[in-house]
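For reference, the chain that follows is the form predicted alone, supplied as C-alpha cells.
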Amino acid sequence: MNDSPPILEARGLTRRFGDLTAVDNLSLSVGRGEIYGLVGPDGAGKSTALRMLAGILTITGGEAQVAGCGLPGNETGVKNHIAYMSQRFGLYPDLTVAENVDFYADLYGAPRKGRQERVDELLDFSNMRPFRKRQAGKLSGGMKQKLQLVCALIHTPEVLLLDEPTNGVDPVSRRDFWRILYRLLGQGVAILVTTAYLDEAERCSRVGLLNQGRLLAEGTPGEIRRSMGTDILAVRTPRAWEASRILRRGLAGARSVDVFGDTLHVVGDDPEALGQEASRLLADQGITPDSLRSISPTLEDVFIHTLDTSRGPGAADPPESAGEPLPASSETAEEPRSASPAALPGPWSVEVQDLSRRFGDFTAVDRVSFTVPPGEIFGFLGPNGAGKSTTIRMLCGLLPPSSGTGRVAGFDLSVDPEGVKRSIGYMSQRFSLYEDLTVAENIRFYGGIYGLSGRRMEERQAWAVAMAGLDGREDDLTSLLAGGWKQRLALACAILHEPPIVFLDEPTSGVDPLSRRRFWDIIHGMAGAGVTVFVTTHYMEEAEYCHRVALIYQGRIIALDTPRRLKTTLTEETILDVRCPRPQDVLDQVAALAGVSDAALFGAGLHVRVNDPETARDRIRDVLRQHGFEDCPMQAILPSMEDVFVSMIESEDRRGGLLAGKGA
C-alpha cells in the first residue's frame, strides 16, 4: 500500500437483509493511486459492499469515508466525487452510443473543452468508434458492457468503483481496459474493483478475499500467494479433463486437482512424490503428459484452496450423474480430427455452408462454413461484435439467414426453424429465467413449454434441482440466487427435455472460478453422453476444454482447429513470460523494443512475443534495470489460447481487416 492517507476507508461495514447478513464487519482502505481488488465466490457480498460505498445502499452497521464524505449520512456528497459502474447496464437503449456517452458526460459535469478528445480516446480503446451512431439497445451484450465502461470513465473521478467491469469483454479489450486503469492510477485515482478474473486480481496493488460477507485474507498478490505455504504440481496435457478424473480418483496425497486450461494444478505436501505417482497413474491409462513440474501457486490456486473447504449451502458439486467429466478418447484428444468439414465423419449435428446475416448495409456474419459431429464440444470464440451471438441465433432458428444454408439436428434452418427449436437446448447471454418465480416454478414453467408432465416432469424437476446444487432451495425466489446458481439453474431449464444439441452463449460470464469448474463438469458429462455442445466464451482457459475451436472476426471464421493445433501456429515466434513488480510500468518500453512484435499484461507479469529470444532477453533486462527491477524471472513458454486469440486478431488487423467495412 502507498504511504498516502486512504481516500476510501470502510470500518466494520455491515449490511443485513432481514436474517441474511450480506456484508459482515468489513474493513478495508484504498489510497490515491492504488487499485484494490475484491474477489470472492458468487454471493460473497462484493456488489453489496460497492453499492454501500457508492452511497446507493443504506449501511446497516459500521461507517465509511469516501473522498472526505462520511457514510452513512452524506450519500449525495459521495456521488460528486466518484464514478460507479454496476453489473447491470445503466444505458439508455433508445439513445445511440454517442448520445449515451454525451449524456453521462453531462451527468458527471465533464467540461465541454477537451471532451471530444476524451470521448474519441475511449471509443478507440474500446473499438466502439464504428458504432457511434448505433442505438445502445441494438448492441451485443459484450459491446454494451464496453460502452458502459466508456460512460463510467468519461470523467476522471477521485474514487472509481467498478463492479466486475470486464465481464463479457474479450481478451483484447480487457488488456486495453487495464491500460486505461493504469493511466488513471498515474493521475492519483483510487480504484476499488471486484472481478471474477483472477489474473486481473494479480495486477492489483492489494487484494481482499471475501466469502459470506467476511474478509478471509488481505494483502499484496505476492503475500496472498505465499500464504498457501507450498508449491504445487503442474501437469500439462491436451487431455487435461480426462487426466483430472484419473488423478482425483487415484492420486493419494493430493488435496485437490484442478483444471487450468491444458494444465492440472495438483495441491499436496510433496509435489515431487505426487509427480512420480501421477506419471504412473496416467501412463496406465495411456496418457503421457507434455510436462510435470513444480510451480508457485497462483492467486486462483489460493482462491480455490481457501474456498473449497468453506462452501455455503447450495454450492456443492453437482452429483456425478449430472456432472461426470468426459472420458476423452485418444482420437479426440491426442490425434484430433481434421478441421476440414469434408474430412469429418457424419452424420452432423450442425452443418453450415456459406451462412450469412446482413442488417441493412452491415454484414454481421459473412459466409461461415463448418460442421459439428455428435458428442463434440465446439468452442466459438471472437471479440465483442464479431458475430458469435448472431450465428447462434440463426442456428437456433431464432433469426433467418440472409443467405447460405444450414442444418441443425437434421432440420433446415430456412425451411423448418420450428423443428430446430424443438430439438435443441439454448442458454442465452442474458438469464432466461423469471426472477419473480421460485426455483421450482421456473423449472415447472420450462417443463410445460417442452411438453413434460406427470411423473416425467417430477423426475426431471428432481434432476434439475440436484444438478443446479439447489436442494432445499426449491421455494427460494430466483432473484435471490447468486450468479453461479442462476447459471446452473438456467442450464437445467434449457436441457429439461434432454435435447441432443445444446447452444450455450457465454454461459459462465461473470461466474467465479469454482462455479465455472462445476459448470464445465456438467458440460463434459453431457458430451460424454453424446450431446453436442456449442459454446461461446471469453475465458480463454475454457477454450482449452473444447474438442475444436473456431475463431470468428468481423463476421468471418479466420481459424478452426483443435486448441493444441491452433497453439502451434505461433511457434514461428517465441513468447517470453516476464515476471516483475509493477509490469504496467515497463509495458510500453518493452513493447517498443526492436525485435519485440507484441507485449501485453498477463496475470502478474508480461507476455512478450519476440523473434530472437536471446537478444530480446538482454534488451528487456536493460529496461527492467532502468526501473530498479533486478533478477526478474524470464522464460520461454508455449503459447496460451489467449496468446493465440490476440495474435490472430492483430494479424487480421495488419492485413487491413478493419478497413473491410465490417464490424469489429
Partner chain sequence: MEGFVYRRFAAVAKKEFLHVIRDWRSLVLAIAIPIFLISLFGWALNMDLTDVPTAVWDQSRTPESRELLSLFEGSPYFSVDHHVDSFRQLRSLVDKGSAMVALTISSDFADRVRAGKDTEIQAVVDGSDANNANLALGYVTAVGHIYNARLAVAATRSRGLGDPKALVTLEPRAWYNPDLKSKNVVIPGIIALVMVVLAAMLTSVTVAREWETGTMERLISTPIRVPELVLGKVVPYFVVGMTDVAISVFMSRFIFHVPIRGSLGLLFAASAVFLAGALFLGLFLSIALKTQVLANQIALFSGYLPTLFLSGFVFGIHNMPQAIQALTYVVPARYFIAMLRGIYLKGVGLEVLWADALLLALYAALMIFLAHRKMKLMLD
Second form
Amino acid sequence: MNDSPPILEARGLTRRFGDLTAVDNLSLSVGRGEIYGLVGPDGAGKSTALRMLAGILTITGGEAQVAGCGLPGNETGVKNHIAYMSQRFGLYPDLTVAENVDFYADLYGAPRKGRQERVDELLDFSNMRPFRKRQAGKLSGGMKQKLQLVCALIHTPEVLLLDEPTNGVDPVSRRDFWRILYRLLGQGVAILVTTAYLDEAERCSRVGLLNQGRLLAEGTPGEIRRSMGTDILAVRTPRAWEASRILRRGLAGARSVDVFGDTLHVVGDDPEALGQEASRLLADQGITPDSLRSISPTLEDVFIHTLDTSRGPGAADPPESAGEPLPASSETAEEPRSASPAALPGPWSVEVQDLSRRFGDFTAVDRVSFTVPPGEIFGFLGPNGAGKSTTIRMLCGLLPPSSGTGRVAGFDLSVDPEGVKRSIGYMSQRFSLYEDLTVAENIRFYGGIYGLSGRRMEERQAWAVAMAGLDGREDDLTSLLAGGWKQRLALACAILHEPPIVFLDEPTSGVDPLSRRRFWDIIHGMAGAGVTVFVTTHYMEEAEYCHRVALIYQGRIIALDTPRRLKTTLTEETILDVRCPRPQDVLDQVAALAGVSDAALFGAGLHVRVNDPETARDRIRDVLRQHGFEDCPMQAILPSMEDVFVSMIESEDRRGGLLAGKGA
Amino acid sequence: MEGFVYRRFAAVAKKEFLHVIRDWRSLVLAIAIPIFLISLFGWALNMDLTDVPTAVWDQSRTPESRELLSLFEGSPYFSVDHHVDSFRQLRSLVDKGSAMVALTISSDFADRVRAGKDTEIQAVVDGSDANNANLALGYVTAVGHIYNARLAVAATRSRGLGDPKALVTLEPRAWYNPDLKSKNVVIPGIIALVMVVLAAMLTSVTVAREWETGTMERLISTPIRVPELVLGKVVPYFVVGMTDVAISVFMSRFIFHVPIRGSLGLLFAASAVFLAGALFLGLFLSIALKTQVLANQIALFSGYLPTLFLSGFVFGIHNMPQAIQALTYVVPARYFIAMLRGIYLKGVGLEVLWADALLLALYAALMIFLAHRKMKLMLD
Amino acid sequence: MKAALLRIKQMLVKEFLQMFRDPRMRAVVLVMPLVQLTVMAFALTTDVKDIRTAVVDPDNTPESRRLVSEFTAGGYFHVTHALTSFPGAAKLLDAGDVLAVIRIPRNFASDLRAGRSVRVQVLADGVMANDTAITVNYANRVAARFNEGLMAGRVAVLGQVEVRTRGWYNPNLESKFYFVPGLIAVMLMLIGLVLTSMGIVREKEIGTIEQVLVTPIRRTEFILGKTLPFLITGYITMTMMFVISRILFGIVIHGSAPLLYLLAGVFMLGNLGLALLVSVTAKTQQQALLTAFFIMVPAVLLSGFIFPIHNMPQVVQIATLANPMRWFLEILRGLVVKGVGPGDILPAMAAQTALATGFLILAVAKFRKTLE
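Now show the form predicted in complex with its partner chain, given that the preceding structure was the form predicted alone.
Shown next: the complete complex, the earlier chain at its head.
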C-alpha cells in the first residue's frame, strides 16, 4: 500500500511463557499512515505481540524495528516514539482529565510551549473539553477510552499501539474514536490495533489474522475477503436463530451456517443451489426469508472459516462446535422450564413500573417501565452511562430503587431482594472472578454458594468447563486466562445454578467473534428452554439476536420494540450503503453534502443517512469520482441496529438541546 | 543514553502529590497519627511507676507496725488501698489484680523490734508484670532500709551515743534527664516510629497499586526511566514525612517541653536521611511484591515492631541477649534513635554521633539502590 | 439452614485457598508472627543487670574500695572503668560507653572516720528512663546496705527488720512471663484487624463483591465467610505461639486452657467486628490499613502492655475500659501466668464479651447498609 519503508517491522517475533508459546515467529510490518488490524480469537497472542513491540515485555526470539529503534535492545528509544494503550484503563481515576493529560505530556516530554493549544485541540476533537475538571474515574466508559487516546497522542507519536481500544464502548463513542484514528493516519502515524469488532477490522488498511501466536492470513481486507474463494449465501430473516438450526440440520451442501445479526451466512461451494435448497427447507418450517442473495464474504466469514479449518478436522465441524453446549444446556434447562410456570405467578418474569434511582442530585434511572415474559431475550442498549447497569443492579436486588416498583420472578424488589437473588443469575460488567483462584475453584465456589453439591456439582462443573472451552485448564489460575476466556468463565459461573432469569451486563465485551457466537448459542438455548435473558451489549449485531430491545438514554427508555420494528418504523430517513475502497477518505466530504444528515463508516463501506435518496445518490457519486472511485455499488438498505441506535441518540440530543435552548 | 529528565520526574512527583491530596482521608490519617502518638506519650503514657496499689495484712496492729506502714503511705510510690484480715483476702486481691504489692506484718513484729531481735515483713508482688514488679520490690526494700535506719538512729540516741551523722548519703542524679521524665526520652523516639509507620503505610502501596489497577503497564510504555519514576514516587511522601517530623518536633518542644539541647539542623538532617531510607524500603517492598496487602504486611512487620522494640526506643539494647543485640545492628531505627537522643537530651553533635550518622546514610543509600535495582520497566 | 452452611463452607474454602495460595502470604500469616514473637520476647527485657559503670575514686582507701565492692557485689553494676578524676567519666557517659558513674569524694574515708556524713554521687544515664529508675533504685539499696554495715559496727546489738520479698506467679521476676502473653495478643490483633479489613476492601476494589452479593448468600453469611478464616488462622497462630513460648521460654498455661481459647475467640471476634467497621468506611486498601493502624496503636499502648494503666490520667484510664486489648491482656495474664480461675477475671470477661458483641452488632448493621 505504501512505498515508504515500514516504520514498524517485526521479524520472527516469538514469546514463550514456560512451555506455552504465546507468539510464534510473527512477522509483520506497518508503514506510515497505515492502520494494521490484528484480529484473532481470545488468547491468540495479540496483546503479547503488542506488549513486545511497545518494549515492555521481553522478547524470547526474533527482532523488531520500531520507529528506527531496534528491539530487543533499544526499548528506551522505542518508548520515545510510540504510544501504547493497554486493555486495562491506564489512567489515574483520582486525577482529573486535565491532570492526566498533563502528566503524560510531561512524561513524553511534550514541549510546554504550544502544549495548551495541542491539548485543547485534542480535547475539542474528542468532545472532551467540557470535562477537563472531571476526575477520570467518573467518566463513562467511552470517554475514558477517548481520554486514554488523547493522552497517547499528546506527543504526536510515530507509532500507535492500541490493544482493543473500543472494548465496552458504545457505537456513538466508537465512531468518535475511529474518527480520531483516521485523522492521525492523515498525519502519517502508523497504527497497530487489535480489535474484537470485525467491522472495525474492515476499515483497516491491512489485517492480520492471528491464531495460537501465528499469523494465519494477512492482507488488505479485500484480499482477505477474496481468499475465501466463494461467495456466500445470505438469508435475511427475523427468525435467524431458528432458521440457522434448521439449515444446519438439513442443508447438505453447507460447510457452515452462521448468524450475523438478522442474516444467516451459509458457506458452500455453490451458493445458487444452496439458496434454492435453503428456501425449500425454511418454507417447510413456515419461514419465509425477507431476502436470499449471494454476497461476497465479510471479514467475519473469513475469520470464522479460517479458524475452523486451521483447527483441523476432528475438533472442528462448525455446526457441531457451535451446537456443542446445547445438549447440556437444553437438558439442564428442562428444570427451570418446568419449574418456571409454577414458580412465577402471573405471566411476567420481570415487571417494572416507574422504577427510578437517584444518587444525590443525579437521576441515573428515570421512571422506567416495562414487562418481560418468560423465555424472552430482552436487550438493553444505550450509550455508556445511560443507566443500563444501574437498572440491572436494581433488578438483581443489589440496589434498592429510589421509587417505583418492580417484580422479578414474582418477588418484589423492595420487599424481598433475597427472593429475587435466589431466582436469578447475574454477570456483572466488571470481571468478577477471583484471579487468585483456579478455574475449577471459582466454579466450585459459585456453585457452592448457589447450593450445588455432590454429583450435581460435578455435572455442572464439567458443563461449565466445557462451555467456557477450558477443558484441561481447570487447574490454571484465572489470572492467566486471556480476556475472552475470563468472560466465558464468568458467564458459566453466573448460570451454574440454572436460574429462570439471567441478567448479563455486557457479557461479550472483548470476546472474539467465534466465542460470541457460542455465547449466543447458549443464550438462545436457554431462552428456548424458557429462561428469561436480560442482556446489555455494545455489539449492535448482537442486539438483532434479541427478541425485543429497549434503548435507554439519560436514564429513560426512548424506544422499546422488536429489532425489526425498530429498524423499519423509527427512522424516517433512508440509509444508503456505499461500498468504496477507502471510505475514510471520502467520509468528511460526504457527510458535508447537502441532504445528508449523517455519514458513518460501516464495515468496509459507508452508511449515509439521507432525506431524498435520488438526489443524494448523484451528489455522493460526484464525490467518489473526485477520488477516482468509479462504479461504486450504492443501495438503499434497511437500517442496521447501529444506524437506528445512532440516529435515535442524536435525535434525542437534538430534542434535549432544543429544550435546553428554550429553558435558557 | 538519555539521563535523568527533570520534567518527567516532576510529572511523576506531581501526580503522586495529587493522589495524596485526593485521598484526603489517608492524608489526614498520615498527619493525625504522629499528633495522636505524641499526645498519647506526652499525656497518658508513663513508664515511671508510682501509686502502686498495695494491700496490707497487719497482724501486729501496734505503734511500731503503724510507723512502718506510715512510711509506705507517705511514699509517692505506694498507695495503700486495702487493709485486710486474712491471707485469703490478700491472695484474692493479688489474683484479681486489684493489688500489686501485698504486705504481711506478723503478729510478733512489735515484740521482736522492741526486744532488738531480727524480724521479717513479707512483701509479695504480682510477678506477672515483671518489670513493674521489679521496680515495686526495689521500693519496698528501700522502705525497709529507711525503717532500719530510723531504728538505728533511735537506738543510738537512746543509748546516749549522740547523733549518728557518719552515714553515706547517696546523691543520685539522672544525667541528661534530671527529673527522670519518661516523656523526655520517649517523645524523641516517636519521630522514628512515625516515619517507619508512614513509610510502611504510604510508599509500600504506591507501586503495587499501579500494578494492581493496570496503570503501570501504560506508565512503562512511556519514555520514563527508573530513577525518575522511583524518585518521583517518593518525593510527595517525603514531604508528608518531613511535615510530620516538623509537627513532632514542634509539639515536643512547645507542648510537652522536651528540651532540644543539640542542633536543630542536625536533627532535621538526620530525620531526612532516615525518612529517605524508610520510604525507599517501603517502595522496594512495593516493587518487589507487587500486591498491596503483602507489601503492607511485610512493611509493617519489618518496620513497626522492630522500631518499637529493637531500636532501644523503649527497651535498652544492652539488656538484650547477645544474639538479639547483634540483630539490632540491622535495625536502622537503632542508629536514628541514638542520634535523636544524642541531639535532644545529650546535646551532642556529629563529633559523637558520626558513626550512627554514617550507618544511617549507608542504609538510606542501600535502600535507594535496591529500589532502583528492583524496579523493572518490563512486564516480566 | 443446610444451604446456608454449604454457602459458608464455600466461602471458607475460597478464603483459605486465597490466603494460602501465595507462599509469601502463607509466610505472613503463619511464620511472621512466630518469628516476631521469638525475637521480640528475647528483646523485650527490662531485667536490668550488668550496668556498665565507671567509678571515680580519688580517695582510694580501704573504705572507698569497700563501697565499690558493695556496688559490684549484687551483680547489677559492672565496673568497666576505674578513674581518678571526673571529666573523663562525663565523656564516657556522652559516648554511651557507660550508663552510670559512681563518684566518691576525695575525703571519703577521713570524713567517715571523723563522723561526718559523706555524699556519694551516682550519675545514671537518664536517656533510658526505665533503666535509670532501676539503676538508681539499685544504688539506693547498695548505699543502705553499706550504711547498715556502718551502723552495725557501731551499735553492736540491734535487731534488723528484713523485708522478705517474693514475686508471685513469676518468682524470678523474669520479664518474658509478662511480655510473651502480651505479644501474643498484639499479633492476634494485628493479623485479625489488618488482614480482614484489607481483604474485604480488596473485594470491593476488584468488584467481586457485587457478583457474590447477587447470589442467594445472606450478608451475615458473607460476613461469616470473610471473618471465620481469620478466626481459624488466629487460633492456629495462637496455638503455635503458645507451643513456641513453652519450648523456648518455658511458659505454660497455668489456668484453664479451654477457657483461654474461648476468651481468645471472643477477643478475635471483637477484632473482626472492628475490621468490618473499618472496611465499611474505607474505599482503598491503603485507607483500610491506615485506619486499622489508627485503631491498633492506641489499643496496644493503652492496654497496660508496656505502660501501667494505673499511672495514666484518670480520663485515659476510663478510656481504656473500651479497649478490648486491655481486657484480653488481663485475661491472658490471669489465665496463663497467674493460673487463676474464672472468678478472678470476671470483670475482664464481662467487659471483653460486651465489647466484642457491641463491635459485631455495629459492624453487621453498618455492613448491611453500605452494601445496599
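Quantities reported herein were computed from a predicted structural model and do not represent experimental measurements. Numbering follows the first chain given and starts at 1. Definition used throughout: the rigid core is the maximal C-alpha set that superposes within 1.5 Å between two forms.
Comparing the forms between the two forms on their rigid core, the Cα displacement of G250 stays under 2 Å. Annotation for F519: C-alpha shift under 2 angstroms between the two forms, rigid core superposed. W241: CA moves less than 2 Å between the two forms after rigid-core fitting.
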